[in-house]
Amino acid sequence: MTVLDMDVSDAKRMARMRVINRIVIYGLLGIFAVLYLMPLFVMLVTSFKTMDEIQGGNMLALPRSPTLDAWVKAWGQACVGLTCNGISGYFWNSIKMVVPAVAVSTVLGALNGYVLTKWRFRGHTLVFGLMLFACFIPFQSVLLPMATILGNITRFGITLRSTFGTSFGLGDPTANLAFVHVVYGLGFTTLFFRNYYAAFPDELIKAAQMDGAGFFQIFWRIMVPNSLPIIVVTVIYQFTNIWNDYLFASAYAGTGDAMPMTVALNNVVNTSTGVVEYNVNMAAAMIAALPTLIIYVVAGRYFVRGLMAGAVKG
């Protein structure tokens, strides 16, 4: 056999190992996936049959009669407790609330992030080590703290309202849970924007300087406009974790209308009257479930290049 036998035959058995590889790779994928979307799977197919199809029939199985019963009373019809209006005001409940406490931290971590890297001052190393650690403190910790602080802003509130006729949204509840999730998000939302920063050329900034831009300046025109990987990056991490939030919300917002929709939802599954409608709980899930996946499927491409491009540098 000659030399350019060999490398021949090396050359078909490395091309075959290649194909065994990349078969058992994308095999192996193929079946996590299935794994992990069979939950959802179930859910989706089980919000759309009947109780009679779901209680005599294998839960896999597609719906041999399609319908939005199940969504439509999840949506205006369900028991959270006591009251039989549905979801829908909850979910509302948690729009007026993530919105804002998105908008809030991200601008807020971004000004965070500017400043610690682009106007050091003495001690700026402190402050977002400072900073860094609140990334660490359990939620769990922070219950009874925040209850205090909650609390005095609600008296505030009260003194407003009694002066002036308003509490300009102090107390309401909503708020108070915008509130604490600004609050808690700020430590992740400055170490975003802060490693995204790190690797921002200061000789632009000193430019923008020597042209007479001022601090604002800089950041809405400079600084914001090329930080869209790292905004998607903050948006998507900060409404994932607070539309997701029980504890914040069952601690400072879990009795009445103000509750939002984690804690509506909960009170759906665990309504202990009458039969179990497994069709409407899942349908509610899958309401509830809605804004992040639509975030994830408007957004997600810009997640992994900004999350890397804040994670590697600084």
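Rigid core (definition): largest C-alpha set, two forms, superposition within 1.5 Å. What you see is a predicted model, and the numbers here were worked out from it, not measured in a lab. Residue numbers count along the first chain shown, from 1. What changes on going to the form predicted in complex with the partner chain:
If you fit the rigid core between the two forms, you'll see the Cα of Tyr36 move by less than 2 angstroms. In the core-superposed comparison between the two forms, the C-alpha atom of Gly27 has shifted by at least 2 angstroms.
The Cα shift for Met17 between the two forms, taken after rigid core superposition, is 2 angstroms or larger.
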Given for the second form:
Amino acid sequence: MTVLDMDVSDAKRMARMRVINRIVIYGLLGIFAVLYLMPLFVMLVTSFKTMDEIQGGNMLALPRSPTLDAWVKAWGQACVGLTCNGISGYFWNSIKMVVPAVAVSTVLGALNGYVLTKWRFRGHTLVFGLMLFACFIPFQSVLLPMATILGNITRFGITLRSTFGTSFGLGDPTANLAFVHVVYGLGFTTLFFRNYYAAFPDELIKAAQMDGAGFFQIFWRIMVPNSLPIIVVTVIYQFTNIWNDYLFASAYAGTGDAMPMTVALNNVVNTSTGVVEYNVNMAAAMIAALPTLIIYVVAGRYFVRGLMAGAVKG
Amino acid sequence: MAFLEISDLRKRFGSLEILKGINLSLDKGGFLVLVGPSGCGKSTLLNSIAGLEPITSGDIRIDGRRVADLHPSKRDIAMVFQSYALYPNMTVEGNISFGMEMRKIPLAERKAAIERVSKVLQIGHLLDRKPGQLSGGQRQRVAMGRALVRDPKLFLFDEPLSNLDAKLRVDMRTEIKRLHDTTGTSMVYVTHDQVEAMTLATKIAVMRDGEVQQFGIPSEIYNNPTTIFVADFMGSPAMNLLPARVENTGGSVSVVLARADGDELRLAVGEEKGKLLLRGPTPNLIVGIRPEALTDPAGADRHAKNVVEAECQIEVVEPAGSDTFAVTRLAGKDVVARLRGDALVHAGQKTFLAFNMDKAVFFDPATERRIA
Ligand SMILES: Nc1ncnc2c1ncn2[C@@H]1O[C@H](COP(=O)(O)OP(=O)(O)O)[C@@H](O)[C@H]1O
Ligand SMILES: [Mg+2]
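Write the structure block of the form predicted in complex with the partner chain for the protein whose form predicted alone appears above.
Full complex below, order starting with the chain above.
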């Protein structure tokens, strides 16, 4: 055997090792991907099946004759507790709570970040530290104090109603929930925007000041239009958290017509009149998950970009 | 009364005093350059004039009016920033018109002003682009356009050329000078580049650690530096600053420098300076000789009264085309001489150099101040 032969066989061995490495890596990735997608897959196929097919067949099998019946029933007729009007009303409850809560907490977070980085005041680090601390407060410890505050707000709303004929929305469970989520989310949104704006050039603010722009003009005309990545990150984060929240929802709007989607879904699944309608449950769960899925698909690529943007100073 | 007057201006960040009593003035239409090493407080001073930093004490007057308490937009000032600070979300046109929009100037007037400025700066074809789609030089022009469109009383520039490559920097420097000549507007210009300072200024303020070391016209700063710092900072290659001893032998005063081989080099100074040196606080001082005052004998200034020729060992030769720089050693330091471009010198050779002592300056090493 010559030296050259040895080199060739070495190179061959290395190439083979590389191939094996690839196979192992992609194999593992594939397995985990399948594992993660499995529940979604089962939900999806089950929601398109009839009850007969579910009882008789394989959980993983594709539906023989796909039907939207279960989706229609979940939306319009499924029973939530004693009322059987489907989940549509609760879906809108969630929308009515999430959209204002996300919008308000994002705008306030942006304003906080703007002030904390560009209009520094004495003690700004302390304020930011406290805001940061708010991110680490567990949900559970907020429950009781918040219930007291909401109680006071509700009482104030009743007073308003008896004097002005309207409570201005104070005490309405949906408004209450939105308020809770704004307060709880503010720490996170402030953190996101503060870090993003810390890397935002101060000279732009100075230039705008020389141009005669005021505090809010600089915010709306200069800061906000240049914040798309971090706005997307914040909106996705807040939307997913608030939409998926169950604890606050069940604590402050856990009964009656004001229930948000998550609580209603739980009730659909727990309302058993005879057979468990898996296809309807799955369809309801899919409907509940749809908005967050859509948000990810539409804005997902900005999400990654936005997360990176804070990391690398531009 | 001068157009711009800064008196005893102080600025503190917390307990740190960044500007320690600045006094400057500029006549109408003048070009004041603030020059100094990084971190000496040039930007802080400029921001104070602009109103972007509140001042701790002192006074700033523009055209006779106290501006220290006025908002930046009310001072009738325009500023060009180091990073250009163009609004990334707006087009070039939007950037230039933003200030006018904030001042509620009617659309027709805005359009006319944009057209005027874009003609002056030749950026008409860029108006629809975003700053991200422009080259460095184009951004620079747009930033100047944004300042120019305001037609202010005073222009402020904060190192506007430091982000450009060398060639473009020289071009834009000329452009700024032309702008100053055509508009006649007073300007304050910050740079750490002493060449920029010399070429642009009608007045230079050399700053160090929050103080103005010297304030004067460029030739004054260059030829008569009052401190070692100014002498060293202005000029390229830098002034040779050499430790020496004053001696009075038989009525003629000279300074004595140690040579590399242990001998001494004796440079006779003129009568006038000699008297000052003898009266000075110390026999040990620092001699400052600019490279162009140290040449080959044939290239020496014929009108100089006190020229000393001495043989020196040349260690390094750096031809630079128009000039040849030769390095020799004196008083334990490298000394740069500036010879004619075609001077015949070689490294390792001994040659005669002419010391123009008319141009030499002398400093007290303890106070770093000028003696003569
Ligand atoms: N906002 C600030 N807070 C504290 N120190 C500052 C601030 N801005 C500038 N400084 C300090 O003031 C000094 C002068 O800064 P600057 O005016 O930017 O210098 P230059 O423009 O000459 O490089 C520096 O030491 C800098 O660290
Ligand atoms: Mg600076």
